Amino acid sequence: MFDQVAAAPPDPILGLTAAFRADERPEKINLSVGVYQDETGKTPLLECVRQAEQRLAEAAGTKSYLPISGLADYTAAVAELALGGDHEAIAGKRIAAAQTPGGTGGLRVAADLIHAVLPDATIWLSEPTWPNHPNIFAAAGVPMKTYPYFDAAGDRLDIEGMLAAIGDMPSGDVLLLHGCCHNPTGVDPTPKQWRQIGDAAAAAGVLPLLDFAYQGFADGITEDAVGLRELCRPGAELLVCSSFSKNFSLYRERVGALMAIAPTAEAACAVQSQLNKVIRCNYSNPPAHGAEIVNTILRDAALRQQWEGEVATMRDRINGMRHALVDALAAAGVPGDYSFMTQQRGMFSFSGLTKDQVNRLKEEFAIYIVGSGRINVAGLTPSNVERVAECIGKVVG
């Protein structure tokens, strides 16, 4: 039977990954897929991750299955680190929660929930979005539409369309938020725009679903949630799925979380029921690792504190990276001003590039870029940066 079956199209993005790993180019760069990358290249291993482990490998005494849910320390511990330990939902148990295989493994969860307890609710998709958002969407049968996000002409966020969007959305939609460093523009609401967005979603009466992948690569570990706590205000509704790929290097270990924040504690042990449902029928029970090696990072002083420093060292490189990419077009004569990229946040930059460039930049450079001309600034370094601008320089030249 199946050799009747058609071949599906490469993933937009893990496809150059996998384009770039078969080009034998030596010059090659890859700036497509969103993975952190050091100044030599490489994915580093956290020290306070290994450290972790080892403390793992020495009272390790059991294989056994997860709860449905996961390991409670975790979830409890993303709550905190997600909202404050003394936000009103912790104490109010208004959380429902369940430990997830990474962060798409969340928003497959919140998918497959929103289309059993809310099958009338259509979810609205920033213009544009993470190219994984409507697939994942898709599969679990959620209707979607997308609400305008970015401005290109101006190079910032359209909150004023933005807002009117929301304004008419139905009451009962769900509206998908990227909590920091939207992918794939790296521009996000300020402080007082969230406050907007807040209130305008609260009286549209639509649920918010923030997509939380990147905290602490943007402005801190703190500083990163302030869109979700906005939102998480008292009696609020909301759905967040958070991943540790990033922020604790942890990419292979699938590692990521869903919570479903209900008005009452009543509302959140039928939500979390619900939960449990969708995940049985799924995967069944997460993997344990990854989760408690975030967890031991999260509830030990020293470990905590080695984390943060490590995530800033990170944050500080793509920063740093981002400033390096605008001198060095600037250096290199390239046509345009692209200080823009300076204002952006994240792993991300939306450069502007067209497709046609971006194809160039491959075929006569070996230099793999997103078709949207989305730059992954975590894989720029100090030995690539300048060649990147001058190959930049020669396609839009």
Ligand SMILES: Cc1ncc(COP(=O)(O)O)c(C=O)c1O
The other form holds:
Amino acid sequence: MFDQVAAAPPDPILGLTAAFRADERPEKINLSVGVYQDETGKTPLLECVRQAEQRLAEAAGTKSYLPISGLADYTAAVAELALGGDHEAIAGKRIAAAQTPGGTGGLRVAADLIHAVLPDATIWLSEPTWPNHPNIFAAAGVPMKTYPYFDAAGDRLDIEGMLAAIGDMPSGDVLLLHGCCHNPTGVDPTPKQWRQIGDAAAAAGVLPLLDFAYQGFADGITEDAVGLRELCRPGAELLVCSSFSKNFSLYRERVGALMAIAPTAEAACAVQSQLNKVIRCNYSNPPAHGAEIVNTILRDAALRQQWEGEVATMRDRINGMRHALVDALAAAGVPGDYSFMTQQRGMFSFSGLTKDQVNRLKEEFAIYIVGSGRINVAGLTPSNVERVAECIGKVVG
Ligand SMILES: Cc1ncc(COP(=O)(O)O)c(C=O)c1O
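The form predicted alone done, now the form predicted in complex with the ligand:
Below is the whole assembly, all chains and molecules, this chain first.
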């Protein structure tokens, strides 16, 4: 049987990392996959995580199964982190929630839920979006369409195009939004634009699904929830996929959550049962360790303060490297104005480099960037930024 199977194409982002690992040139630089690195090029184990793991090891709990929807303490802490502890949706018990294996697991459960309970819905993705979004919804059998998002000429959000598209969406469809740090463009709505998006979605009767993978990486942990809190109006319905891969640097622990915010507590109970049903026949129940770490940190005042400081350090380093890259491009005499990169938010910068230029950077200079021209700014360090700028100069010149 298997000798008839054709090879699948490599994943456009993770495939690049495999090629990077195999590259023997010592000067190689990986700016492709969305993983934070510190100024020495290492993906850190956060100190708050180290301390939480120590406590968990000493408490030596059981390894029995978690419930299908995961640790209830953890999902409650996630809701408070996302919405604020005093939010009306929490007090009104309007939230069905599940601990999921990473943000990707949360998105897949959301996709399965949509397929099960909203069989006529189409999901609308921003153009462009994270390349795994279409894979996930296709695998779950949810039809997809795209809406305009990025105005490449102006390096800004195409808010007019986006609002017009939302206005034309059929009622009952699902609108996928990035909570902050839009991947790949780094361009987010302003608070005023979030209000316009919320108004348009409510008027059209579409269900927002917020992919919230970078809370704390743009302006701050609370500040980055501005869009979510705008959309989560009294009685409003919403899906939210949180990931703690980046902001807790827990990538390989696979820790995330899905929240379905329903109009009433009764509706939330019914949605919870449907959520449990789709999880049961997928991975049955989630892995515990990552969620126990996040729960321990969020529920301890000292660890939480430590975490907030460590998120700020990561955020500040990324923003510092944005400025360093723009300065280095100017110093290397690269033609063009790259100052827009300092306005973009989160880990990524949409550089405007073409596929050919990206390819030359890889072939000639061992610098790995995603084909869309998306640079992982968190892969830049004080010791590689000048070389990156010079090589960009050689391929655009
Ligand atoms: C926009 C977006 N959503 C979701 C994820 C999923 O993150 P994970 O599954 O690693 O938690 C990522 C990771 O790169 C992302 O960029």
